[in-house]
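In structure tokens, the next block holds one chain alone, the form predicted alone.
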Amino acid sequence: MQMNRKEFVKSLMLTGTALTAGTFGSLEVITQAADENAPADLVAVMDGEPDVMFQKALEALGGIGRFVKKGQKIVIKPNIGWDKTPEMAADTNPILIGEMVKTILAAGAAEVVVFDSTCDLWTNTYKNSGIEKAVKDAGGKMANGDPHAEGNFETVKLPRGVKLKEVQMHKAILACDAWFNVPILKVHSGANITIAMKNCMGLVSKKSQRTFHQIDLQQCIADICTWEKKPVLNVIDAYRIMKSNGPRGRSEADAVLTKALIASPDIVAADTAAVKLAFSVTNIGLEKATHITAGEELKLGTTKLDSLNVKRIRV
């Protein structure tokens, strides 16, 4: 028996795999103060596929040329921490990453390298997330993601860090000319929520990651973001959001299909907008993600979105 649309949507809601407009935070929670004659500082896009939303955001931000120069070596840093399929929303959407690789190469980049210091076995996470195939099909390269291999890392100082003063940084990020930070938005058992700032933990070795937890996880997340080579753009994948049992997830019922994307060069603003957008799904506000406000105190960006040129786009 065929279901009509109303019955279909109801069944999806019951299984936790989709959301209607009434259950997911709308774009109106993010204040728009757009100067149409200037590139946006932050863009929030909804109701499109990952590749389409990225292109819409990029256009509003002023185009890829704002972030990539010809001949540059570029790194894309997604979340590829877990051996899960895209439907689980544990890792960044592979369609988004593939589109970014193609776009950056078309802009004249010499190469695009993608990596993460993974939690599960890196070869499995790369494959089963779908990201490895998407990257290679688009002409990019995957760097070794073994978080335990000392040969992958080099110690760097964090002179502006409050509690974290040095880390073992992945050599791929050290060697690049510019990099894109592309997390997936999801809840997290330790940090409460993981977005762009938290994604920077994947730049470092497992040994350094353990230090975050031993010292002060929220402050150390802010401290790692003080490293001198900032991402040129933060692109937050909220196509699916893991609303429970993060960061790994247990089943597809932990994820909801929300079809959203946020992009900004300002890492604090990007995370602030993502928290606002997803509050109705996660029930997590800035008071539970103190690494974001700690980042503002370190002058890494602003939580005051009304001070920025913000554009909201519905596909």
Given for the second form:
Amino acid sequence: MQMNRKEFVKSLMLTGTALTAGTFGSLEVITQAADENAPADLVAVMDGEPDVMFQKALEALGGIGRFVKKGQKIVIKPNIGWDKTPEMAADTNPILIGEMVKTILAAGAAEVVVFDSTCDLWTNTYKNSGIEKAVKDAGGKMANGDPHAEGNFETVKLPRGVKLKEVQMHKAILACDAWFNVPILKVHSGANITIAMKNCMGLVSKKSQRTFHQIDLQQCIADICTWEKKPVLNVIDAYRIMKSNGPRGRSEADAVLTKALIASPDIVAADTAAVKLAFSVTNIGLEKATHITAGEELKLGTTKLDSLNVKRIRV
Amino acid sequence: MNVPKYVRAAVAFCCFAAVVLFFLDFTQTLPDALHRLADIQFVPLLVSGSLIFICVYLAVTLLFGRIYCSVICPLGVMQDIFSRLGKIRNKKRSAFKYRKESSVLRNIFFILFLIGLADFPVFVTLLDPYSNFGRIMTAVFLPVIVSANNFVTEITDSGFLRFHSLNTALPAVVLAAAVFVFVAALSFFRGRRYCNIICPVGTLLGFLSRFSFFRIRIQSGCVSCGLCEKACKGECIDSKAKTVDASRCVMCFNCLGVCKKNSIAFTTGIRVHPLPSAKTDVSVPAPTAVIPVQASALPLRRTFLQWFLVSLGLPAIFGSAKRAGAAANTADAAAGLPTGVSKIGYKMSFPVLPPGASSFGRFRRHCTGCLLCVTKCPANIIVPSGTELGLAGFMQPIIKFANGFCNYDCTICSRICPTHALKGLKVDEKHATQIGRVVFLKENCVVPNQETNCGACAEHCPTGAVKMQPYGDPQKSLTIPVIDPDLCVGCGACEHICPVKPFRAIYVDGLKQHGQAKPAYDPNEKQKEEKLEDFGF
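For comparison with the form predicted alone, would you give the structure of this protein in the form predicted in complex with its partner chain?
Following is the full complex, with the preceding chain placed first.
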């Protein structure tokens, strides 16, 4: 759907360009004008606080109404994998999550549920990441994040998966009308880098997560993203980036303060942009993040950012 | 109104309820400070060498008799509940009657307990009333309650309840269930018989309570009607002989309210004017009115001497019993996937002991297998041992990483251990403690066998003891684990998450003597702000 709409807009733009080339004389002027009015496909924001950058990005994407309808049940899926404080940058920034809950509820959502299928003890990660408090203060709910509790999960099929054919999916995500994928950008000992696509691994049980590692981690990350219920928006927290010893990190020195954020409905494009944004600190390029290129092969999105309407904002 | 009885019952109920709730609090919401109620149990105080508290208990017993047994001891209060139930069910049949002391059995169990204290922990483990109660809670009631919770959560689908994992070990369930049925049935029909035959604490305190200053005494005016005898849970009142065996009296005070002649009282032996008879017959000053408690000094002294000699001699015989050191770690059954199958099995040189155990020698002498650490471990990785620590270590807890791993910043097991078998660790002390060392079996690893990325072990390692380094063809950007066991704290995260089966490619081998882990990072290193030059795309 997303791609179709995009292609449609693009073709319209091209037709318009061809028709009006004579009148306006320059192709550049036309695309520039179209960019400013049309909602962006991908936004990168820099030099702001997490909540401010999110609002800037949302504005450029066409507002919250594009993603949330009144009365919907919404899930936000951050990375809350580790029992670490926000300064350690192992979990998504709690200020960003709190701001998102507030914004989504203000847009008329019936409820906002936040969860992650965690690595460290879920009660501790919820608490020490600051996310539980941020969500509750903003009026949202936390769902059980115990990755071992079978009752939290239900088996779903992945007909488009190459190697991964079924997973135990968290019930909260099955019950929602729409969901937001909100990872934090980190280097990763297994997948080399963890951003939006890798964050989807936190939708499933520990047993399923182990299967990922068992059969082919990079391919399985792409496969989980083929699940029919795609996130309406991926918001990548790059306020701090973990540059070493990821994804867990040992000390604050493993992260750097970069003050950036990327948002896009296209999960592959969002990850591609994030890899490029962080390259100067992580030294990890697309060639190492093979789950992203595998995602493109599965037609989950595009790594060709030039083909999209990209907006870059400095606060 | 029988005030002493109601005061006793009220205080006992509060202590009992708090201990029960603390053990069964699977949501971990109650304050950890409640472990103080486990700390003040007699045997934990004894094995942890808290002499001051022990002296307090001994002094209290010398003054007032076995108050401990009726108020503090959770197994004792549990028996009171069952004997009450027995009474309700059949008033006539379950009426108690005086029985002679089974002194031979009592002494045998006490001797076993002393042997256990000296160097054969399993006897202490099996005889300590608090630890038995702890196991009943942990291995019988907790699984039932958690299962019920999960069932209700499943059918109601409410946001209020949530699922909890079960942590059960068959040997503990069998033992605790058997003890529970035995003690419950015994108390249902026979009151505090368990406390007066098997329980070593009852025997020890009973030895002192023979001489206690205040105690239950039958005074003049008694017509041997037998009402007090029928009410006596200890079955220690002989109404015909008008005697009370104070060594078996647990100070429940149930007898005080039933006497129609007011001839039974909780009183000192010194008091010359018996309270009720004073009304009817003031003229008789009666030191003779107080009937002395039946206590023959000679056999008593002899049995004490026997205990003493035996406690010196026998441990030497049993002490030489050696424990099996090795324990094969049989990983859970394979999931039947074609990939991720490991080839090489591994033998652990020693089971992993919980943090704070510091050394096996120390740990085994202190631990009584109450399993409080098992119920409180949020990761469900502490399990009561079967034979892994040898026969003498039966029920002492070890760590297995099948359900999870030891959370880096968690110290709860070491903080709540009532016997100090696990010494309290602060978070930074725990970070520096090595409870096991990592071992890598490349032959089992996913990366060389399948040429796919994995890195789950390094991902979970909190210290960098497991890291990934480039492997094979650079085009494939594969990485393989490399280990530095000196950095390892033995948390088992790598072993738990390793995806290959049945044997993991990485595991933690236990240590008889816990070691020191090298610092994982420099705490002085601070985070840098790094302004990104441009968007990069």
